[in-house]
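One chain follows as structure tokens, the form predicted on its own.
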Amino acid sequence: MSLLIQEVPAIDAPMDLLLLADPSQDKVRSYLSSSKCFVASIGEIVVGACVVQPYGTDAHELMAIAVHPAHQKSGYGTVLLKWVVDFFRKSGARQLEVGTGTFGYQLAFYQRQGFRVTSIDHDFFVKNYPEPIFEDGIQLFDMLRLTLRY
């Protein structure tokens, strides 16, 4: 069965999936209403989700992308990201941006798709989240900003 990707209203966004990418429900809710939400499904099962917010006149920011743990490492995240990149390219965007931690699989995930590091937001995770965020036992402090220019 093939992966179906489609835009859904913010009210139908799968919050459980989005919280895998951004642990703050308040933050997700703050950007969800002004963003486009896309879901990836196999039949009736939602396996992935992505939220993209306008960022300037012809740029967008990938705010969250996640795949359900039972479906990770199956290529669905890559298919979803490629679909979103193509969607915004066809819509006339000149670039897509994303912020991520300074290490881990997410960084390589974006770089494999052509995103390049453009800046560092020092202490982002400390200043913007009430609880420390850890990945692989290491606390996240800084956010890398990556950009894919069309």
Ligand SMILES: CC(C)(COP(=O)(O)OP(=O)(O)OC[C@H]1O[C@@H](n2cnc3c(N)ncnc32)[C@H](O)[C@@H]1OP(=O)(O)O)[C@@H](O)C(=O)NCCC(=O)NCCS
The other form holds:
Amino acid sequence: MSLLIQEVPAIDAPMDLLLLADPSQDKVRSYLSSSKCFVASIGEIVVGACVVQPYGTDAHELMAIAVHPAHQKSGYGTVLLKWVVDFFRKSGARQLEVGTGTFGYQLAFYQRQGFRVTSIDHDFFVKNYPEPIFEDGIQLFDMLRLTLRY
Ligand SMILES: CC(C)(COP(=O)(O)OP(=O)(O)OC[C@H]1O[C@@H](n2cnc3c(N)ncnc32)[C@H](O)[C@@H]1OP(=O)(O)O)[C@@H](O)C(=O)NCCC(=O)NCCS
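Starting from the form predicted on its own above, please write out the structure of the form predicted together with the ligand.
Then the entire complex follows, led off by the chain already shown.
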């Protein structure tokens, strides 16, 4: 069965999946209502989700992207990211941004699709989250901002 990607209203956003990408439910709720939410499903099962918020006139920020752990490393995240990049290209966007940690496989995941590092937000993860965030046993401090210019 093939992957179906479609936009859903914020109320139907799969919070459990989005929390894999952004551990603060308050933060996710704060940007959901002003963003577009896309879900990827196989039949009735939602396997992935992505939230994109507009800023300025023709720029957008990918706020969260996640694939259910049982379905990761099967190519779905790449298909969803490519689909979203293409969706905003067709809408006439000038650029798509994303913020991510300074290490880990996510960096290659974005750069494979043409995202380039444009700045570093020092201490972003300690200033913006109440609890320390760890990945692969390493605490996340700084956020890299990556930009895809169309
Ligand atoms: C990032 C994410 C959306 C990618 O989705 P996915 O469906 O697993 O991605 P793909 O199967 O298309 O794989 C893309 C690459 O990431 C790698 N990858 C995916 N999950 C991985 C993991 N847990 N550990 C190491 N590498 C991983 C894949 O091996 C693949 O690399 P390769 O082509 O060299 O083999 C998904 O792993 C996820 O939900 N992660 C948790 C949430 C998150 O970190 N979101 C991004 C926040 S910045």
